[in-house]
Structure formats: structure tokens, C-alpha cells
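As a starting point, one isolated chain is supplied in C-alpha cells, in the form predicted alone.
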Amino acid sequence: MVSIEQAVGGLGNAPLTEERCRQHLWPLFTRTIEAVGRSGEIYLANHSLGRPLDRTAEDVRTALDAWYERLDRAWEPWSEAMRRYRGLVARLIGCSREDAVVHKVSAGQGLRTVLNLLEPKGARLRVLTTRGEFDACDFILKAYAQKGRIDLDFIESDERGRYHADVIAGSITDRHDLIVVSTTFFSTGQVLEGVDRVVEAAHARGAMAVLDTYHTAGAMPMDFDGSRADFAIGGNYKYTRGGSGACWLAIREDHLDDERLRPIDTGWFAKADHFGFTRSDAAHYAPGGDGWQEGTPALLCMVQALAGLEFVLGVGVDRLRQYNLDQRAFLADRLRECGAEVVDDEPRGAFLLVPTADPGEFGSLLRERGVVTDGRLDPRGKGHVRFCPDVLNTRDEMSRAAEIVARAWATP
């Protein structure tokens, strides 16, 4: 199996080409690559579900090994995997403090996690947070909300169903306790110009900040001490292919250690020595990062993000970006030169879209006809399919696949 540091070593510091990409990166993926041809399939959901490396089934296998071979000592290389995750998860996100990432098996119980924590300044936690954001956080504040934890209130899109920082920072009151935003918006693909001024004017008025970077980490460079948000959260399902339950929590280092801030979705791996099973009348944390951990945390969900994130690192996200951004103007433009609307508007993350009345009858015709896609509904209720290629893409793949789309939305 050719590793991924021989990959990206032979690739020097040029940029990605697709035959480059086939010579010294395909040969990473052969059995994703060998599962796509047998179907026929032109996989552009890689914005969803990142195709996995062949080394991620070889991460988890050895994993297991370890249970069946060495069982309770297992925790000696399961414990370095996990420390290992958080680190890469951190350089991925621009974070200097691998402890400030902690594994949650979905960025929704980071959100949680933070909800859990802070403390109102009326009777309620009031959260603002926009319109557009993913379903699992969208869901999880209108749940508090119905339950009486929270106060909520939106902000509403622009007629294009885009969002402005100013507009998200100008909406911030004094009474706010916490904002919830996207930096790149899953439904659009918008990435939010100005984030650092919504963060800045959630401090002023005595607020926290939440980032979901689910659309961003991966896809495009990040610099989380540099936000000075005092939250993120993220995952490695789509862009740094590792696959379900391998989320993140990132927490600003100046709240790490904040008495005022100790979380209450915890567990005894959030204790100090918490293999010692010693006990006291108070919950003592582990210092640092390792107070925000939970119980026996879910290790496999790591391990197979390993590879992924090792992946993105190594070849560079701006790498990585930059032929996004190329493969992404070549798919727009063959998509309307057969006569498909395209909205590409910058800034935007990985995907593409091509507006639809039903996004999902339309997602599943064009599965039927050899498309793999999907479709969301943006603020205003405008439907839309996403496409996103990325490295194991071709041109004729894009090509083929714009012909397929076009007659499929010229479709009465």
C-alpha cells in the first residue's frame, strides 16, 4: 500500500493537476476508485460524504487488533490515537492547542455541550443565530426553545438568501448570551466575509460565539486562535473523509481553564487521573482541554478519521482549494454551456449549485441516470442540487455529468 507521506512527496510543491492527482494520489483511494467503477456512478456528493483512503481500513483494523490482542491495554494505543486526532484536528483548524479539541461524536453535542454551560443574564439563555443554518443545530435550538431553556431569535436572510456579517452584528443586543453562526453556509455554500466582527461585536454586547465550520475545516484554510471565537465546532464527514461520529468541539484557550465555564456534559474522563478512580465530594477537571471530555469516549470514530485528516494536511488545504476552485469553473462552465443555470457566486465553499424546483425528486432522477448528488432547500425555500468535485474527479467525469444534468433540468 503506498503511504500518504510517499503520495505527497511525490507531488513536490506543485499544484494539484488531474494527472498529477492520478499519478500520485489515486493510488490512496483503489478501493473507492474500483467501487465507483464497477457502479458507473459519478460520485460529486464529496461536499456530503468524503470517499474514504484505503489506509482508513487499515487504521480501524488495527485498532481492533489491539482490543482482541492486547485487550484492557488496548488504552496505551487507543489513548495516542485519540491524542493524535485532536492534534491534527487542531493544525486543521488553525488551533495552537491540541487539548482545545475535544471529540464529540456529532457537532450538535458540542452545541450542547456549550448551551449546557453558560449561565443567562435573565431568566433564560437567549441565543440568536440565522436562518440558514444546518439542521442539526437549527434543531437543537428549537428544541431548547420549545422546552423553555432558550429564548431565540433569527435572522433572516437577504432576497438571495445570503447572509452579511454587519446585518448578524448589528442584530446583537445586550440581552444576547450567545451567537450561533455559520462561516460557510451548507444549504448555499455562502462563506461568511467579516465572521472576526460578528465575533467582536458578540463581545462587545457580553455574548459567546459558536462557529459551525462543518462546511469549512477541510475545504478551506482556517485560523480559529485567530477568530478569537470562543467556540467551534466541526466534523471530518465530508471534506477530510473520516466518516460518521468523528466531530469536534474546539474551545478558545482562555476558556479552558475558566472555573465560570466548567461544562456539565461531562464524565470521568473529564476527571484529573481519571484512570486513579479516586474520589473526593467535588468534581475535580482535568486541566486544560481534558476537562471537557466526556465518558469512555467512542475511539473508533477517531481512528477512522485518521487517515482523512493526515490526507488534507499533508497535500495542503490551500492545495486542496485551490484545484477545488479550478475543477468547480470547469463544471460551471461546461454545466451552462449545455444549457444548465449555474449559481457559483463568490465567496463560497466546495460546491456549486443548480437551482430546482425539488431538490430531491431532482437528486434522485439524477441518481437514477448515473449522478450522485444532493439537493437543500436555502433560506428562502429555493431548492437547489449541489455538486462538488474533488481530487478522484475527472474532466470527462464533469463533463459527462453536465450533459446528464442539463437534459435532466431542461425535463419538463
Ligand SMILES: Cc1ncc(COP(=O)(O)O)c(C=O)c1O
Given for the second form:
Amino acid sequence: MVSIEQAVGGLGNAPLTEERCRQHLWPLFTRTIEAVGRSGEIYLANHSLGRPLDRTAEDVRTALDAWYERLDRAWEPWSEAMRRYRGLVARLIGCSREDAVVHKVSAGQGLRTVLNLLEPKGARLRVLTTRGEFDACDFILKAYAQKGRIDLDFIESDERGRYHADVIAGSITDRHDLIVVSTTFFSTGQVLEGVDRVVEAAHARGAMAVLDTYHTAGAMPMDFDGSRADFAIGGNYKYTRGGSGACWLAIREDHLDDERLRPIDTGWFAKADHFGFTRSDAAHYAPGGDGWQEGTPALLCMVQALAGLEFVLGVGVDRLRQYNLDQRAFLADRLRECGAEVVDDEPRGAFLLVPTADPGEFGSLLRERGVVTDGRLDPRGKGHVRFCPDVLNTRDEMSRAAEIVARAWATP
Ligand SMILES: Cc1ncc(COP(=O)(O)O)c(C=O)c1O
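Form predicted together with this ligand, following the form predicted alone:
All chains and molecules follow, beginning with the one already shown.
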């Protein structure tokens, strides 16, 4: 099997092209390429479930082999895999402290950790969010509000389903404790420009900020440290090809050891010297990010994400972003030439949109015709189908997909 290092070495520093991807990167993905070949489908749902490397399965197998062969000594390679996972995510998001990233099985679990640890200024925690958050955060926040655990305020989008940093910043009041906002919105792909101003405004009002970076991390460069955000959440299901359960919470460095911010979503892996099994009357947390861990970790989820993270970091987020922009421009041109309407305005994440009244039905129709993607409603209830090419898609596939989409779009 070709290693990621060899593949990336062969690629050199040149920008990505279809020919270079085919020559150097495709050998890392033989299983998924064969499967797509057998199905005859054109997979353009890379913004949803990213396609795995061959090594992904090997890594999981190796981690399981350690269990069979080494029993409890398997914790040595397993601990190393956990450390690598946290370090790779930290690099991906521009977080200088590797331990400031802790594994969560969902991004929502990271949000709940934050909701549960904050002390409200008033009787209840007051949270401000947008109507454009993904269902994970949206549902969790509504459930907390319904239970009387938080007060929840929403920011509406403009008439085009877009959000503006200055509007969000201007909506934060002294009564708010927390703001939860996406850096790239899941339904429209809009990148929230000026998110740092939102963080700054939150801090000026004595509130904290959680950034949902699920559609940013791996799709475009990120600077968590530079954003000064208190927390970020995200996961590896999409752009980093890590499957489900490989999510994370990142904590700003100066919060790591703040006594007022000790998480109650905790467990014995957060104890100082947790394998020492010593006890005291108080809960003594491990220093730094280790004190933000929980119980016995869901190890295989992290192992499953290592190859994808190494791949994205090895090829380089900048280079992948540029190639995604090139591919999207090609796809948008073909779609327009074939007569479909396209929303591909910048700045946006990794996918473009084709508007449609019923995204679920349109997505199913496209799947029947061999194009795999999905659709969502924007905050105004307008439907779109999302299209995200990746390094495994060819221009020929995109041209064929454009014809199928445009035909279905004209006469659904
Ligand atoms: C913006 C955003 N946040 C979060 C998630 C997933 O959240 P969770 O890991 O809690 O299921 C997604 C998944 O599509 C998403 O698009």
C-alpha cells in the first residue's frame, strides 16, 4: 500500500490538478474508487460524508489487533493514537496547544460541555445563536431552553438567508453569557466573514463564544488561536474523511486551567494521574487540556480519523482549498451551460448550490439518476441541493453530473 508520505512526496509542491491527483493521490483510495466504479454513481456529497482512505481500515484493524495480541498493554499504542489525534486536529484548526483539543463523539457533545460548565450572570444562562445553525446545535439549544436550563435568543438571517458579523455582534447584550455561531453555515455554505468581530463583541459584553467550525475545518485554513474564540467544536465526518464519532472540542489556552471553568462533563480520564487510582475528597483535575477529558475514551473513533487528518495536512488545506475552488468553478460553468441555476457566490465553504423547491425530493431524483448529493432548506425555508467535488472527482464526472442535474432541474 502506498503511504500518505510517499503520495504527498510524489506530489511535490505543485498545485493540484486532476492528472496529479490521479497519479499521486488516487492510489491511497483504491477501495472507495473501486466501489464508486462498481456503482456507476457520481459522488458529489463530499461535504457530507467524506470518502475514506485505504489506510483508514488498516488503522482500525491495527488498533484491534493490539487488543487481541497485547490485551491491556494495548493502552500503550492506544494512548499514542489519542495523542496523535489531538495533535493533528490542533494543527488542522490552528491551535498551538495539542492538549487544548479533546475528543468528543459528536460536535454537540462539545457544545453541551460548554453549556454545562458556564455560570450564568442572571438566573439562567442566556444564549444567543442564529437560525442558521445545524440541527445538532439548534436542537440541543432548544432542548436546554425547553427544560428551563437556558434562555435562548435567535438572530434571523437577511432576506437571502445570510448572516452578517456586525448584525450578530450588535445583537449581543450584557445579559448574554454565550454566543453560538457557525463559521461556515451548513445549508447555504456562507462563510461568516468577520467572525473575530463577533468574538470581540461577545467578550466586550462579558459573554463567551463557541464557534461551530464543522464546515470550515479541513475545507479551508483556520486560526483558532488567532480568533480568540473561547471554544470551537467540529468533527471529521466530512472534509477530513474520518467517519462518525471523531469530533472534538477546542478550548482557548487561558481557559484550560481556569478553576471557574472546570467542566462537569467529566470522567476519570480527566483526573490527574488517572491510572494511579488515588482518591481525595475534592475532584483534582489533570492540568491543561487533559483535565477536559471524560471517561474511558471511544478510542476507535479517533483511530478511524488519523489517516484522513494526515492526508489533509500532508496535501495541505490551502492546496485542497484552491483545488476545490477550481473544481467548483468548472462544475458551476458546466451547470450553467446546461441551463441550471447555480449559487456559487463567495466567500463560501466547499460546496455550491442549485436552488430547488423540495431539496429532499430533488436529491432523491438525482440519486436515482446516478448523482449522489443532498439538499437542505436555508434559514428562510428556501431549498437547495449541495454539490461538493473532491480530489477523487474528474472533470468528466462533473460534466456528466451537470447534464443530469440540469435536465432534472428543468423537468423535475
Ligand atoms: C455545522 C455542523 N455542525 C455540527 C454537525 C454535526 O453535529 P454532531 O456531531 O453533533 O452530530 C454538522 C453535521 O453535518 C454540521 O454541518
